[in-house]
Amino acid sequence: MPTVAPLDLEGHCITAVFLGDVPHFALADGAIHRLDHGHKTVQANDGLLAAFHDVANDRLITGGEDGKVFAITAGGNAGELASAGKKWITSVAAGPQGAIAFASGKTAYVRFADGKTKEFAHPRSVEGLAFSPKGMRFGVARYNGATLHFPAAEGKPVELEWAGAHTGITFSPDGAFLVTTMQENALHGWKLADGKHMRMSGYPGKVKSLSWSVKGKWLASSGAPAAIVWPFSSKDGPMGKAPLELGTRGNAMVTAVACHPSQDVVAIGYDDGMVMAVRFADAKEVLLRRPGKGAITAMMWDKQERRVVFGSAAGDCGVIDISA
């Protein structure tokens, strides 16, 4: 039976990760907990707003309402890479070479590792950033659709046009698809080598949460009483196909997602607090965590696969062992 140690905190957790083997907690007053020989705190922004795992260097990538982004690495490190004057950094990123972007109001920013910073306006504003795996290229999620650019390059930005306000971004790891989450209840993706449409709907909430298994064949989505998981193996990823539903509870909603690093597995998340783990192939269940306070807002798998950490909207956190 799965092992639950609890990490009761004060606050909206907005990220929990691993760094190193350290599990870190990122809350909406910008203090970064860690379980780390004990329960020690770091403060980061002043009022966080976004915050991204940059999974290649081992490091959380955060943004506030200070107008500020810092890199979070473990052992409790906080510091401030780029600044945006006073204007609230409400989307960061991290991408290919120890490049990050971060976004504030109609203006994205690529910060590279060298610390030269390149700036890119839009006509509305920046909802969501993401880097694609494949070369330096970064998406933006906006209104109407999708901007891609090339900040390493000089040229023109792809624009990918889709009806509506388009919220959050994210490439599926082979950089063959993009997906954003949209202000209505639905998914929009698109193929890059065609611009072919994927329309993804059928939510009865918003989905708020994605996350790709392993090489990208499925890509698993919140917003709805099960885990929405849409198959992405074949060349024109899910369209004619039916998504799986893991994890169906007649009286809770999904609001996180992780899958698992190696295996066709996720991790799911409730409002009500409670975590299961649901293998794709037979949809077999097993409970991690019961329900407890505040929706569940982040999970992740160690690198080891035996824990899960994650994070709630009370600020009821703590970390899994599965191999208890």
Contents of the next structure:
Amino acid sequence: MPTVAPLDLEGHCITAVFLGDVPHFALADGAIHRLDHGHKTVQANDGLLAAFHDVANDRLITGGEDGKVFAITAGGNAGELASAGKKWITSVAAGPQGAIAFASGKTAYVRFADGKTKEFAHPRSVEGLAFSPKGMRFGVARYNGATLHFPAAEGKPVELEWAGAHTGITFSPDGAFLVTTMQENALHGWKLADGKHMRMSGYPGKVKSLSWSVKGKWLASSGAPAAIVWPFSSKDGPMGKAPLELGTRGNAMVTAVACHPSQDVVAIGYDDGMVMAVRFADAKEVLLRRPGKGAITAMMWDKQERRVVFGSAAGDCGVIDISA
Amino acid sequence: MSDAQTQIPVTVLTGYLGAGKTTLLNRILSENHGKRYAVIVNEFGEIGIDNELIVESDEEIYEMNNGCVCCTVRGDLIRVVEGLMRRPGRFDAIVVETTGLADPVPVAQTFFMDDDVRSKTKLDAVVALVDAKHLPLRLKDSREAEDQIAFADVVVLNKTDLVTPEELAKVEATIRAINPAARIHRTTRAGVALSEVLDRGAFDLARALENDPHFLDEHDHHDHDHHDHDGHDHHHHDHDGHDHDHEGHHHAHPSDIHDVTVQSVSLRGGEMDPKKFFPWIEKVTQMEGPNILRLKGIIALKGDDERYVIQGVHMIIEGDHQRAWKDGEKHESRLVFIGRELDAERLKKSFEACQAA
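Structure of the form predicted in complex with its partner chain (previous: the form predicted on its own):
What follows is the whole complex; the chain from before opens it.
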């Protein structure tokens, strides 16, 4: 039976991650809580809006209402990396070679490891940011499509057009596909080699959580009463194929998904706080956490594949140990 | 769901630079009413706003991908409201201040069309600040000034000390012609009682029409101290350029006031047959949605003990039972459309055809 070590906090948990082996919880008030031989806290942004787990550097990048970008490392160090005036920083991402990107209004910024910063102005708001896993390239989700920039080189960006407001963005782990979440209840994808479109729709709600499975074979998503898991293993992605629907519940919506690091298993968080793990092959379900006070907002597996850290909109966070 | 919370009221302040928005906003923020506000502005003005929680956002209009050109929302508001509502303990209400050039429709529609925003907030009222001296000029050179008035629940007619009584009467008549359903307050230095602009419940079906004692009562409200506009309701339709027939447009008034393109159509009828009325209003809003800025109505349904109230913005329409008809209250249906290019005669005929036999 999985056991849950609860951490009851006050406020909305933006993200929950392991840094080192230590569970960290970033709250909307900018406090970063961690369970490191007891409950400890360090303050990052004055109002935290966006967070991105920089896996390569084992740190959390955050942006906030204070117009600042922080990096939080294991052990409770929160340092300011950049600032962009008095406007909100609404999106952050981490890329190769220690580069990070952040967005404020219509401008995307890239800050390289040496501290140099480059600005990318857009005609419309920068809604989402993601780096490609390969090369120095990052994508911006925007109104009517996505824009790809090559910050290390001069030259024009690549524009990918699709009508509608694109709010979030992710590259597949092999860099072959780009997928955006939309203001409408749908995902949109592009095969980058030829620009072919992939429309993934039919969700009853907005998709706010995406997670690639091991080697990017599947893309799990929230926004429905089940985790909707699209097959991406063929060269044309999910086109013409039906997604898996895992962990279907009649009375709750999936709000967060996190794929297992090495197996075709996904942790699914619901709006009532329940967490389940479901295997792709046979849709077998294991209950990891009973319903709680608020919707699950974030989850992550640890490297040992033994624990899942989770956060909720009501602050009832915790760590699930599945080995027990 | 366990994280249900009360919906935070949102007041939208529109109006041109110089109309007194900042003055009113600072009064809202500083007067002693015990409420804390989060303020969303499109640009930090030159005059400071004294508040702890001010968010600057870039106006970002998103057309929804459903083929409907009038289904627009403000993407920036979705994001800001979502961010604010993650820390709801900091404020009791939200004020959205738009620039003079902003279209109020996407702002309002955001609070109806986005599920996340809608679950956490509720639009309380759209308040338009109007500069009595400069309105005629504004109406000449922009459509936005007219849209803001047409769309407003409350119009604060400010800087009345800068015009003559005749000019003021004319400006007010113009506002009335654009929007017969709004409450108008004449002020200097935006000195309107805050209770007249806050907590209005103008989009709350249960309250919306109770707030407007003169809603649609265009034949009754002349006793109101500043409604001297009898003159323009029924004559001078000098819009011959239109190619549709408007013989008998007796409730439409785009008309005698120059530079006004918005008209209103007020309809009255008896008890309605629900089997006819609901398909009709649905069809009207589907077909005429892009031309309808606002609609409001109280409907008497045949065989129904309760008043049915409806309101709409473009193609979005909401309706609900409001309260029981009072003893002796006339079971009458009243509906007003505010928009452009409305065919008043056709609306009237088709509305009347929905009456129960």
